[in-house]
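Take a look at this one chain, the form predicted on its own, written out in structure tokens.
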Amino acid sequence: MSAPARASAVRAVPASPIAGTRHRPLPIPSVRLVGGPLAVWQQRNGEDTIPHCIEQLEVYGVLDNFRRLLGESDAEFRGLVFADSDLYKVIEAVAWEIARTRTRAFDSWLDDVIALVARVQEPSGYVDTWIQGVAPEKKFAALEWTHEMYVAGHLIQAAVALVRADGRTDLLDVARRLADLLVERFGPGGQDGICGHPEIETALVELYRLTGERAYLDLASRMIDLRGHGLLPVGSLGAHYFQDHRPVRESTAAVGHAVRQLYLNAGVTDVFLETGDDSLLRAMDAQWGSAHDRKMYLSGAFGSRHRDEAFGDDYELPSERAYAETCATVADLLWTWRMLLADGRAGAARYAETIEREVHNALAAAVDATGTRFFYANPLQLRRDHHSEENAPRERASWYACACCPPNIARTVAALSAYVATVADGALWLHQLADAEIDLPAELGTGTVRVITDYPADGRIEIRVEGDVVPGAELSVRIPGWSPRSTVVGPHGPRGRDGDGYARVPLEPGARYVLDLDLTPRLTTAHHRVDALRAAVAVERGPVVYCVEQADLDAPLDVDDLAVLPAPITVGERDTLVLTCRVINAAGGLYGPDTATDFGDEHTVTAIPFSTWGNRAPGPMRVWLPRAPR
């Protein structure tokens, strides 16, 4: 194992400044989540989720798929064609955990699994256990289904993460041989080919950023240019499913398989960040509006159709049939972060607020309080008689036959601190309001910014500047759109929310700033075109979406018979809310005359954060409730 000095543990940092880009990420070790719910989550992820994922790789045969190729296992191939990617995502999770904590607990496991992958790799650089052991005749011959480049992408990202986190290059050696094979096979003058499941694009850009090898960036650009020209035999699913229906620069709507679209967009935005190709950013601006202004669930989830795991039409957002795959939220977080880095037109606030919504709601709901049970689909309503499906069960599962989501959660949570702050325009930008310590980058000083808060349970955020700061440096603090009148109060008086959604204050040694956000619970309505949510409301407090769960209702109350009254909402114990509801008379036929709804008595009911539902007993749950007249 080669171990040069540890590289900077940064996610998605452009190799060179591009006109129109503003923000630069900070290394993961430079931003430490030290308190509050995100720090607790990261600790649980490192102590419970990652070890659980490692254990499941053995239980479900992922490592045996490698061993059987070496004659070290008699087991048949197990899992789906892309099972190798589960291993690579877990390796990436371990890498970011090393960057975060400097733990050495996973070293021997890394030694074993990286050596295993290296021994399976062919002299050409090719490595994919399903192709090598089950269907060698399909090597690069059925790109619409084999996921070969998708798997390669996750291998490359794991390798890059290990170098950035720990200076470890043994997996990078494997990844570069595979990437060089892809360049030789699919680069200029080679085969025209794209993967049915995008992911390789962003991985190649990250490898370029690490190594400086231009061929990797050029291949990512070429694959983006080739998409939308009918290279994939799409079959009954149609070209939209694969995002092969239209060239990327002409695609203005988020369509098809949600995870594939969002991973593709992350790669496209990465190529813009490196090349400055403005036509790519224009397409991504349009796509971002399509996905977030017309197709995103309130929780920060995506994908309204179980069939094809796909985006639906504009405003097609059914609560109980939401597919809302966890991986789609992860993919969008990766894309939205890159759009924030490219900020120069729309402003960073809308991207930062989307990341906040995703982290505190859809992503948090996808894993239980033990860190070892997961949701694949994340509906916003569960009916009493919901038919449990393999990837949409009534309760969380410890693993899945298609296990893409659990390790995706693990790698994302391990790297959460990457999304807290950036440096741009001579200022430290605080995007996520979390209890954290942030080491200033060299151009701003050698000090630390300490953020002290119990947000989002409490709206008070205190910021202290410690150590040396470069004269003239500034601090930009995001003030959420749901609390627009809040101000950052410091030595120079209050500063309010500018047009870009941030309050800008001097970054001075010893300075202390306080931001008090309005966390008054509020009722939210959906756009009138969302037919599934007409005359319904949801409850939010700060960035947190709430739901009513049957576990909190006394018999005979049923969550599906509640209607919210326009009465004050109060804060209860343990971050719960208390709503006033009336009971709808559930008697009568399926249809009847157009008469006034028969409401029963008033009741106060408890609402809990959507992120915590399903931790007690499986049962009905609703985010959106009908609105009742007084």
The other form holds:
There are 2 protein chains.
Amino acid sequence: MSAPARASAVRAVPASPIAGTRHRPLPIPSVRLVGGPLAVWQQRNGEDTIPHCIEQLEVYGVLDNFRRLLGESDAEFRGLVFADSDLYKVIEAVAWEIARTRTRAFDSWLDDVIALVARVQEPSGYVDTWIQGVAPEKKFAALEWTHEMYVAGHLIQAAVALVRADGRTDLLDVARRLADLLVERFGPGGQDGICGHPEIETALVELYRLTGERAYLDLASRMIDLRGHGLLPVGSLGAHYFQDHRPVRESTAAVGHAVRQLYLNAGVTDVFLETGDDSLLRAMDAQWGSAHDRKMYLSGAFGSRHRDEAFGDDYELPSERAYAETCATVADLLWTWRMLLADGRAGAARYAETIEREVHNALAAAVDATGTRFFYANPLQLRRDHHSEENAPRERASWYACACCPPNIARTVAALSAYVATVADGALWLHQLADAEIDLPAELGTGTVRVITDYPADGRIEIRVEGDVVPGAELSVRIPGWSPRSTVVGPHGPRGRDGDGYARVPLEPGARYVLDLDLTPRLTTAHHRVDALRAAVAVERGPVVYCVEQADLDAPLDVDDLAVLPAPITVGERDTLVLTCRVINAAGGLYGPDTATDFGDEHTVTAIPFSTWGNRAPGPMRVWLPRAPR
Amino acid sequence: MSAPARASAVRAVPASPIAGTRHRPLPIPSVRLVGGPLAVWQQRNGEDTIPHCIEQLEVYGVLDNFRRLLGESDAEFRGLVFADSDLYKVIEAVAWEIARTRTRAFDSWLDDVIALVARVQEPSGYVDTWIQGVAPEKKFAALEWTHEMYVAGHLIQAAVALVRADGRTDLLDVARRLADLLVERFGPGGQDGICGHPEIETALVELYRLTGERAYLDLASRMIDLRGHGLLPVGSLGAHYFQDHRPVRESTAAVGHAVRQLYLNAGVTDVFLETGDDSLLRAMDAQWGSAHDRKMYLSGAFGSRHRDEAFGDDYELPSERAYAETCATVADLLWTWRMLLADGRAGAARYAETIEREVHNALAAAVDATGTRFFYANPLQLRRDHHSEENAPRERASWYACACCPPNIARTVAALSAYVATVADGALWLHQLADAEIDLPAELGTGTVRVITDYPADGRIEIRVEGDVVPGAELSVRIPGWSPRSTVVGPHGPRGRDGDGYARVPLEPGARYVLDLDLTPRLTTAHHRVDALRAAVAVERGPVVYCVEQADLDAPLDVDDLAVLPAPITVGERDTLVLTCRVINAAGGLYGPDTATDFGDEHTVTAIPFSTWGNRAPGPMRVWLPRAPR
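Okay, that is the form predicted on its own; can I get the form predicted in complex with a further copy of the same chain now?
The next block holds the full complex; its first chain is the one shown before.
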């Protein structure tokens, strides 16, 4: 096989706007996570998770779905209608892994699978193995459920990533042919069509960014304009389910299937970033408030309902029935990053802190210590006799019949360094506090910013500036909301947090700055309208949410009978915390007279980071516990 | 058309065991609800609800589904696979209405629809319009979802009711032919088959009771023995969904689809009642504890989950996502009554009090003031911007695509007097305290017990014994658990509550007894493991659960910001209560530091019976409100 075509690798980062934006991302190769949990995770992702995903694509027949169309496999079609997207997400993960490490380990696999996709592609540009192999009569004829454009979107994103990461253009050729078909069929003057599962919108904008072909951006805009006018036949889950209940510009509440809403919002924000259409940003500002001020789990997860994998009402946030799909957190991370680039109303610090919460909690909890077992749903509580459900097993599974989540983790973790820093206003902005080495973008100099820290295990963050820097350049460091009085201390004294949540210091060669964050464990409560969390507390330390797992309790202590005393919490071994609790003695029956709760013996109880739960025998777990009176 | 065959009407009551049981039911005609809310409800049920149901059967094509098979309609099949069951439940409702009132108003309708069913019945005895008209190849070939035996069960129950209520045997002939087919095909030596939706079990036992044909009882037993051995192919909802995950005798927890579990339990208890198989009763005792001690909503409703209409885990009882299907309460009432007849472990008083809770709350709330609009799901909280979902609209609907609930209400309300009293141990047991006239069963005499009361609006219950009574006969009157010190005062002084929850007085001709119940409104709390109800209270008065509806609050008061003070609650106009509340002033964001709740101004707030909510403009409602500190 001849070597694939390669263009020069440029903007090796997801979501790289070409219109002028205040915040501009840095390419993945120039932001290297060196040590600490995120670097360890990326390493495991590259060595264990991505190879595991590649293996599962074979085990679950995803590649055979292509081969059978070429007469190279006798297998029946397997998986859901959007099974192809699993392959494309794994390709995207590989692309960012190449950007990060320059690995060549996946090249021959890429050669094979890209050739496979190219050979299955029809002369028209169409490629979708379920339609082609199972139901050709449904081609573009049942957009509400076929996921054809969703699948196309992931193909396009993978192709864009491969060009950006490695200059490799063979999948791009496939993607463009498919995108051109979509433009021809659904572009201006064509069929009014939108996909039941948004995703194509953000992909088309990315393809526009890479190619400069305006028709892709216009198609994304058109699909956003068309949504909310009842184009999709309504099934039993209602028009809210796929956000077709109201025009995008009038949709101020996050509703329906959480992943669909959040992917849609990423696409809408992408279109705003390239067109500057303020009416889109206004809707996204309202949506972001809805999702994050009233519908987000403490872990940075979304979706309160199992039935339709949907957002609940405002403040409907049950812990045990949190659906909290891994993909919804991935989608929100992608959207929230775009809101940061869009300079949305909530402000960069809030967006960055949300991404930090998501990465260290919901996303980290979705994968086990080996990198090969995954949660799809991420509840914040497991009761004793809870039985597994489809997509919501009691324990992490090595794969799912609906395998959207594992490859989504893989592509997100491989690209994590994309979300660490931006350049804006003549400054390097440090949004995520991780042990890292950052090459300055040309406009700020040719030097390097080295961040040295054990954060979030330790609150000390040292920043060294090395090399040549443009005079007047600054460094903006995010000071987290839970440590507001911390300062960045350097040659010119301490600098506190500005109103926007960042402390600013000169970006001086040779300078050494130290930020000491207050990692005192703290008790958190929820808004009084969250009925599920009334009179309950969660324990947080820095950005890390904790939980109590039955595995850490000696009989007869039961995690469901513990109440947390508002006493100082100490740090134990290996990131654990030690709480003081009292045992609640149960009153008689299920319902009874309004008598005072009977708080019994005091015990010390170990809490572990929520991200690490379920790595021992499966058993009860709680993030939120009742508050005991002092 | 010739007059239908009639047998003499005997045992005009559902669930009439023929094996010796301690408690024996009284026929519906001999227990007449005279005044008070239950009598009013029965009247409305007969005049408005049943005619409405009959009309909807035409509107939704249920009867056309039969006619098309005879070439008498060009309509396509409409409704779900079990649409026939709606007709059968309405027939059963009509039967009990005849038993209650001797009405002849429905006779010609009965003539027509019974003839229709008989003509559609195949020579084999088979009748199921979906299978016959849409998918004959599925006949008995996909028992996990076709509901064929569920539909057959409702046909049988309707037929049994018509004989018992009116001596009418034409539908019984149809039912027996169908039951005989089931025996032939699925009886001993036949196919191992059980239905995905239990219901046939209880119906077969009822048919055995009516006909004395042992084969029906044996088939019910066999189906119960076969369940839980993985006979049904498992779909995405798991084997728990239809209770095929574990053998019935080892199933101690109520799990899966709530209506299926509770109908199954009614059938299991029926088989115990006729066979005396203790291993069944032991399982039912455990199941009853699971369902009622850990999984019942305060309103007497069941099913915490929308996704699979299922029971949640122990103590998983969210108010806003309560699925609480109307049919689940009906099913539980049927089962709980059978547990009373079976002398189950929880005791007659507990069973009767549960039925009382269900009738006055969950069941009453399911139908509106006109008797023609219904809830399918019965949440205990509605949030402001909640949007309607399939089977869970914000407002009651006049009918449903899945119309199981409205006819289920109709047949239950028509038969309500069946659950008022029993005879046992030489005594008349008064389980439900309603204004009623009760003819003594022959073994106690030929007199009448007249109960005069405005209960539950008023706590005074007067009981007069008239006519001839067998010497030594007693009257056992249930003293509710919330008024334990009340006594029955009569000629021989006051009699208090025995350990079993009943007060006993002589059944003397001419005697007049008075029971004064304490209807002081009370605050109720839930077990500490019910996270959704932590630090919250509900208001109850007697058996009636109250709620606060936004419609009773003046702006800017919001039901979601109220906390109830533990102050005396007064009785207002028309069954309302007046509470004292404080307004909770919201802390900043969704999550924040563990600071004390800010309780603001005091207000008096009107509460209404939960059963009457949603009869004005739809809007927020809460049964449970946070508790304010004094």
